[in-house]
Amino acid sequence: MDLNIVMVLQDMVLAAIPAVGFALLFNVPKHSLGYCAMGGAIGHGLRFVLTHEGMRIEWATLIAATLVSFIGVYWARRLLAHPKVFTVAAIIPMIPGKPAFTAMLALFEISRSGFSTDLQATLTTNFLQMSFIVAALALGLAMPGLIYRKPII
């Protein structure tokens, strides 16, 4: 499938909405909401482009979360805030909802109708994919601290 700028922009705009929603939920100051929206859009947009260019979603998520984290550190230094103000809400749109839901449905179906190799494969595949994506998000958020090895503010 050819990737065009309209698809990328649509993905970025749609990712900015939950980023702002969660920023509001986390009581992020009003002047920082735009940064949270930009971080969510940049991160999800980069992941979207990388996956459409053939990269596995786990690696694309790690790269996008790392970029968002470094951008959040930059913004935090400029605006004298903690980096998590910008980064945590920005990575929320990259939470792996579909693999988690599919794994949960497979688990319930195994519980309801009994074991089958197809359901076990679905459960295992989606659970592992979800786990690796969540691990990539956590590692990406931690990357500036791991690289700098000192307080980043």
Second form
Amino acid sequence: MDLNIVMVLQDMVLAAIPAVGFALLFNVPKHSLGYCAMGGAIGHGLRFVLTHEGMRIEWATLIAATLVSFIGVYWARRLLAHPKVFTVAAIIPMIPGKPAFTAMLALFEISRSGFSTDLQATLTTNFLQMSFIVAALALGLAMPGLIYRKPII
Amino acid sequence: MTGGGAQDFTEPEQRKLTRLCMQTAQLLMQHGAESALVENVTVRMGEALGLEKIQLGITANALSLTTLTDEHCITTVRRNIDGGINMHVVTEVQRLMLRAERREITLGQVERQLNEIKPLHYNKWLLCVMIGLSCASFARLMGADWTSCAVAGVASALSMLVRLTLSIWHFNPMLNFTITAFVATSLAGLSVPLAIGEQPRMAMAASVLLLIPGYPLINAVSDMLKGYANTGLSRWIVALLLVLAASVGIFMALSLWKIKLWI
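Provide the structure of the form predicted together with its partner chain, given the form predicted alone shown above.
Below: every chain and molecule of the assembly, starting with the one above.
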């Protein structure tokens, strides 16, 4: 399936909604909500394009999270607020919910119906994928803090 | 007041400034700021108010702060009680510090404005609706059909209501997460026997995503990378326990209702 602008836009809109939802949950100031939405859309949209072009999801997540965190630094300087105010909500759409839940289901199934190599394989691959994506998100977000030595604002 | 550089203060004055610095640190720590930010803002606030040196010790449950001026030290320790993630408070405190640093406001104004900072809380119903929509979007991003998305949306909106109600009653957060995950999985799991939607598994996966402990996880990693291993570790453990608590709720629901999702 070829990548077209409609698919990317749909993905970005779908990612913007959870970014705002979680920003509300974190009690982000009202005027920052739009930036959270934009960050969410940019991050997930970029990851969507990169994985569609054949990049591994872990690398795509790392690149997208890093980009979002640097955009967050730019906004932080302009709006005088800590970058995490924008970026944590913005990376929420990239949280690996599906691998996490699949791993959990496999674990549950092993405990209910006994060990099988298939279930163990599902558990391990999904758990590893989840761990690497979470690590990529965390590392990507921490990137500006590791590179800039002075406080951002 | 607040002239440049270190000044000499009388003891009551220094006490007052120490209290202001501690209030700054406490507000930040209680509302989910990472340790590097807490230390940075507090130290700069103290310097802006004219103190010579400010030393802040951060642990997960308590803050200790020493201010130094004209060879006199004052140390104070405060309990740190979790006030819930509130980025509004963090932003306001940081902006106040920046204004004090630029000498735009006087000591009296700093004191008054610091006391005026109240946590912002969004409307409960707005939160439920938005979290419902968020989880529906998660389901769609995972590739579920629209009916399963609707299931995820309704299940998560209702479980968000449960979560908020329990947190208003000051339930233990772990117990809260277990109950909320149980409710979410049970509601989304209803779509299996009722045959609503084609991907009940994704509906269930998306409906529990409202329980992601985003800030504890991210702050834990940031803290550990920036040399605050002790607070980082305790944040990490809290986040892990919350995830574990949610998993317990999911397991209970799957096992109690005998939901079969595996082929």
